[in-house]
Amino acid sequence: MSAYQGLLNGKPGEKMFLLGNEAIARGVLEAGVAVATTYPGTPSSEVGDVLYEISEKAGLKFEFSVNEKVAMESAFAASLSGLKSFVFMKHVGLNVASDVLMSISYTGVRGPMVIMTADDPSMFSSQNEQDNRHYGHFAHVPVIEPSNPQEAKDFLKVAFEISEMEGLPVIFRTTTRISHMRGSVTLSTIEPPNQNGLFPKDGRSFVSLPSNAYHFKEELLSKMGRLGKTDFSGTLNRTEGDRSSRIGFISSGEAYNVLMDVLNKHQVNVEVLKLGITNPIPDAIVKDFLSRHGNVIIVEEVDPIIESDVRAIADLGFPEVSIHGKMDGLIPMSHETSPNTLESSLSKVLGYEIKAGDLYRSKEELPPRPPVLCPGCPHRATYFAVKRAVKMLKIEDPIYSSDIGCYSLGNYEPFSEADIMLDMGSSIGVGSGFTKATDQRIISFIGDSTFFHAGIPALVNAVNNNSRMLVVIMDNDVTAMTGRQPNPGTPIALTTGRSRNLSIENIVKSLGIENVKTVDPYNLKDTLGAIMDGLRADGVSVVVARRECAILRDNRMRKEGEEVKYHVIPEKCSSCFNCVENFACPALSVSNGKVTIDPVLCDGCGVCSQPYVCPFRAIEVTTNEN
C-alpha cells in the first residue's frame, strides 16, 4: 500500500503530522477536485507525488503534464466544463504559463480553479526568487497565502470557494517553508469530486478576440472591486495582540511565522494583522488596524507587495500614519526573512538589545557542502566524456550551454561545463543564437524531461537556422531532480501503465536531423566516440546518453538481489588520482597516498574501472575470493 494512503483514508477529526504539501494533497480531496495537473518543480512536487499515487482511488484524474503551460490549459478545460480543477508549479514554472493565466484572468471560469504557486526565497533550489504575488497584481487575481499546513489545507479550500464566487482563478501562494514544513493538521470530511463535466455551449464567450476582451477587463475590474470590500476576517484574515500598542505589524505566510517568533521571544506585546488573502489587499481591515496604530510594520516574503498597497491606502486616508518595512530599508529587499534578519531589524524600532551570541546560528562553523552528482549517476560520465573528447579534437574555448535538472550540476568542478544557464530549454535557444555571433563550438545540455517540456521548439528553430551545433539529450528515464516523476519518454513500466513512452530519437529525426546517435554512458569508449563524430559535423548533431537514473538502478537492483561493489588493488594504483580528480564520483577518495573506494557509497556502476578512467587497470569488482 502506498505511504500516502493514510491521507485518503484519514477520518474527520483526525489528527496527522503532514508537510505543508501533504496537506496541501489533503485539501484537494476534501475541496473535492475532480482535476489536478502539474509539472514538477520543487518546491511543490510532493503536492504531485501524493496525487499521483492516490488519484485512482480518490476518483481524482490527476496528469504530469508536459509543461506548466499545458498544464494550466488542460485544467482551464475541466473548469470550463464544470469541474473543479487545480493546478500547480514552482513560481518560475508560472512565467511559463502566464500566457495562459493572463487570458483566463479575463475570461473567467465556470467550475472553480485553483492555481498553487511554490515561491522560492533564497534561491534553494531555483533560478530566481521572484514573488509570484505579483501575478496577482498583473492578472487581477486573487492571492492566497497560507502560513502552516493546517492553514494550507483550510486556505484551499476558500480560495476554491472564492473562485466559485467570483467566476476568477485564484492564485494559491506557498513559500519552500511552507511546502516542506511539517505541523498537526485536522482533517475534515472529503467531498467526492463531481467527474460528469460538460461544457456548454450558452452563448458565453471565451474566445479573447479584441471585442470580446474590451468588456472582459471592465467585468473582472469589478470582480475584484466586490472583493477587496471583503475583509474574511475568521476565515482568512484575523488580528491578534495589544489593540492599544504603538506600533503594528502587518504580515502574511512564513514571514508571520519569523515575526511570532522573534515577537514572543522577547515578549513584545503589540497588535498584529496577520492577512491570509494579499490580493485583493482588504481595505476595510487595514483602515480599521491604521487608525489604531501611528506607526505599521510591514513583514513579508519576498517583495514589498503588501506594504506597497498598505502605503496606497495610507496616502489616501491616513497621511500621519509612518509605514515601515523594505522600502524604507528597515528590512532587506533581498532573500528570505530569517529570525536572525528580523531581530536585528525590529531591534531598532522596538528597542531590545540583542546579546552576543543571542542570534539564531550553529554552534559550529560548518564545512561547505557543494552539491554533487549521485555515485553512479550517468551524467557524470557522459560530462567525462564531452570534456575528453574536446579535448582530443583540441578544440578550444567551447561554449557550454546547460540548462534545469540533474546535469545542472555539470557547472562544479572538475567538469565545468556550463557557461550558461537560464530557464527550461534555453540551453538549445541560447546555443544556436550563439553559433550566428561566434565560431566557437557549442555544446548544448539538455534532460529528457527539460527536452519535452521546452526544448522541442528550439531545437525546430536550431535545424531551421541551420546551426552548427552538438545537443547532448541526457536521458535518464524520469524528471530526476524534483523526485523521479515520470514525463512522456518514461518507460511505460515505470508509469503504472498510465501513458506511452514517446521516442526522443523518432522526434529529433523527424525534424531533418541525420547525425542523431544513442549510447550508454556507462560504456565510455562508445560515449566518447559520438560525441566526437557529433562535434566533427556540420549542422545539427545529436547524442542521446540513455542511462537509467542511478537512484532507478539502485533500487530496481536492491529488490533483484543484485549487489555489485568495485574496489582499488593498491599495488596497481599509481596514485594518478585521474579518477578522483577528473571523474569525481563522491565514493572515491585518497587516503595514504592511495584511492580508496567506500563500499556504502559504491553502486557498483564500473565506469571507474574503464581504461579512460584508470589506466592501470587498477580497479576491479569485488567478489568473495578478492
Given for the second form:
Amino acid sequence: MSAYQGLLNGKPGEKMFLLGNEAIARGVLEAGVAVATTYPGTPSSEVGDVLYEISEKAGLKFEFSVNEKVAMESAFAASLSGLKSFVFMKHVGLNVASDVLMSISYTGVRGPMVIMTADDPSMFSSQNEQDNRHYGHFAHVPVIEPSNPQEAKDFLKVAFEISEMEGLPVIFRTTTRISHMRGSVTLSTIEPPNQNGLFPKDGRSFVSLPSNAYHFKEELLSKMGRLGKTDFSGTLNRTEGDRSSRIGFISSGEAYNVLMDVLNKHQVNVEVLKLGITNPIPDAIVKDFLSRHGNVIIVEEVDPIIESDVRAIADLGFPEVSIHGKMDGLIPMSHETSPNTLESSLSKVLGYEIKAGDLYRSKEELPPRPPVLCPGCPHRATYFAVKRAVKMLKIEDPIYSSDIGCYSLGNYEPFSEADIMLDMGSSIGVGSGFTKATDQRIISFIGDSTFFHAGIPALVNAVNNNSRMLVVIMDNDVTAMTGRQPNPGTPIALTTGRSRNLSIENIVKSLGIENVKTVDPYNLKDTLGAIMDGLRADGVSVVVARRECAILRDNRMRKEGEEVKYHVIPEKCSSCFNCVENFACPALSVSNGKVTIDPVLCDGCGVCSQPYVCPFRAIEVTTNEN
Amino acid sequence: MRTNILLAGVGGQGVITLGMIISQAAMEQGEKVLMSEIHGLAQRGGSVTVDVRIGDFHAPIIPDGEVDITIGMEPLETKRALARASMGSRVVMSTEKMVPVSLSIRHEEYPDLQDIVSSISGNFRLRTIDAVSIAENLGNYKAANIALLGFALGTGWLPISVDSVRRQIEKTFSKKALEINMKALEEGLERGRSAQVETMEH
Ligand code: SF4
Ligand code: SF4
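Can you return the structure of this protein in the form predicted together with its partner chain rather than the form predicted alone?
In what comes next, the whole complex appears, and the chain from above leads the way.
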C-alpha cells in the first residue's frame, strides 16, 4: 500500500489537498524530525498512519508505543540524545502522559521536542471535550494553535524552533476540525533528519529529585517569561482588519475560522488579533491591541483560556477596556464554536440582523442510525454469547464494565453490555473495585490494544486482591477503532516486521490466573462454554475471544479472491426474529415480514447461521447454485 | 463563486471519496476548497456527512441554512442531513435503501421510499436516481457514488466541469475499477441531463 507516498515525494512549491493530520505528517518531515512516537487515538490517528508507512524511506524512526506515557518517555529520550522528537496523541492521551509532561517541563529538553494533542470539542469520538491548552499553563510550557492544514504544517516547524530556543517541550494543539479538515497545502523542503543521537555526560542533570526540581522550577519560569516577551508577529500571530474599530476580536484555532466567516458574511470590518501561540500569551501584542479598542471579544475553543489571560492583562493596565467572551456569557461555555451560534451571539454587539432561516424542520422522527459494529465483527458474537451465558446461568444484575474501543458499541441495543466505561483500562480497575462493594457478578470487556495499554496493571491488582470476576479480552489483532494500527499483540504478518508479537495468554498465565481459555467467537458453542466456565469459577478468570477484525478479514479474503455470502431461505424462516432482535448484524433486515440478508453488506462470517442465532436453520451459505 | 455542498450517506458508501473528487476537481479549476469529514465511532455503518465548501471560506463546516446542494447516497440519511439545508435548496439523491439496525431490531421495516421522496420534494428541488442499480449493472455496486456524482453534474447544479471530474476519477481509480467508474459517471451524466425535478427516476 502506498496511499501516503505522495506526502514524501511532493516537491517544494507543489500544492496538495491534505487532511490537517496529513499536513502535520508532512510538517514532521519538513522539520527534520528524527524520532516520532504515538499511541493512536481519534482525531490524531492519521498522523501515525502516514508516518508508519513512510518512516523507513524518510529516514525517520517511528514507534507505535504501548501507551501515551511510554510514547512521551521514548520521545523524551530521543530529545535528551540531541535528536528532534515528536510525540502525538488524542487529548485524553495526554492525561495518561501528563505524569511525564509535568516533569519534563521542569528538566527541560535537549533536542527540540513537540507534543501534539488533538482535542475533540463537541466530543465526536471521545469521552470528554477537555481543553488541553490547560496543560500549557499547568506545566508551564508553550502552546501553539494552528487554524488550517497549511498552518498545521508551517506552525509545526516554528514549534520546533521555539523548543530549540528555550529547551522546553512545546504543546501543539489541534482540534477535530483542524485535524480532519482538508485544504490546499503548499509544500516546503524536506529536511533530512539527523540520526546521530548521543547522550552527553556534560554535567547537566535530568534527575528530578526534589533538590534539583527546586531549581528547575525557577529556570522554567524564566524561560516562559522570556517567551512571553517574544511577539512572533508574522510567524504565529497577526492582526487584520480595521485598526480603529470600536470592537476588536482575539481568536485562535478553528474558532478563528468560524469568526472570520461570520464577520465576512455580514461585512463587518473590525480588527482581529489571531494568536498562533496562546501560552505564554504574547504580552506586548495584547497590550497594544487593548490600547486600540474599547471592547474586546475573545472567541476560542473550548475553555476561556485566552480570555482569562487577557482579562488579567486588562485588570493590570487597561481597566477601561471591557472584555467579553465565555466568562460573561456572551459565548457558550460548552462545545465547539458553531457558526450559527456564534452568528447569533454576536448579532447584537455587531448590529447585524440574521435573516430568519427557513430550515426544514420535519416533524416526523427519523429512525436513528447510531454507530454499529461492522457486519461480521467478532465482538458481536462475543456479546451475544456472554448475554446468553448470563441468562443460562440465571445471573441476576451482572455488572458489565466496558472499555475504550470498537467494542464500546456493545453499549447499544440489543446487547446493552456496558454499564460503566471511563478511560483506557478502566474495565478491569473499576470491575475489580466493584467486587469490594457488591456481590453482583462482574464481567469486564477489554480489547487487545487497551489490555496492553493500561489493562495489565489493573489485572495484576485484581489477582493480587483476590477479586472474583470474568475478564473477556476481545482480541481482534489490531487497534481497530482508530484504523487498524498494530499493537504488541498484532501478528508479525500484519506488521512491517519491525516489532514482535506478544502473547496475551502468557502474560495472563504468568499472573497465576488458572482459568484462562481462548476461543474463536465465530464458534458460538465454544465461546458460550468458555464464558459459562469463567462465570462459574472463583477468582479472576479470563476468556480471550480471538478473531481478526472483520475489515482485516475482508481485505485478506479479497486478496485471496474469496467471497462468501449467506442468505435466508424464506420457506424455512419462521419469522421468530431472533436474529434481528438479539444478534442484529447490520446485513440482516426485515422486509415483507421476513428476514433478508443484504448480500452487499454480508461479510460471510456465518455466525447468524448457527442455531443459537437461527434455531430454524434458515440461514445458509450461498453457493453458485443459489 | 461560493458553493456549499453537503454529502450524506452511510459509512462504507464512498461518501468521503465523493467529497475528495468534487473538491479536487474544483481545486483544479483554481477554486479555494475546504472539506470536512467527521470520523465517528463506527468504522462502517453509521451516518456520515461530508461538507465541501468552494470559495473564500475559513471554516470547513457549512452553517445550517447555507447548504446550496445536498448529495445523498441513501434516502433516510439524505432526509436527516436536510435538517441543515434551507427549504427550496437543491437535492440529488440515490434511492437505494440501507435499513438501520435500530429498525431491524424491532422487526420494523424501512419507511416507504415514495413517502420519503414526496416529503423531500415537497420542500426542496429534488432529483433522484437509482445509482446502485446502475453501478450493479456495470459490475460493481461500489461505483454508485460516482454514478450519483455524474447525475449531479448532469443536472448542472454543481459548479465543476465534467472534464475536471473525469481527470480526478482517473487519478483515484485504476484498471477495471477506473473503467467501471468512468462508465458510471457517463451513465449518471446522461440521466442527470434528462432528469426532471420532483420525479422518480428509474
Ligand atoms: S472495525 Fe473491526 S473490530 Fe471494529 S467494529 Fe468493525 S469489525 Fe469490529
Ligand atoms: S453471515 Fe450473517 S452475521 Fe455474518 S455478516 Fe453475513 S448476515 Fe451478518
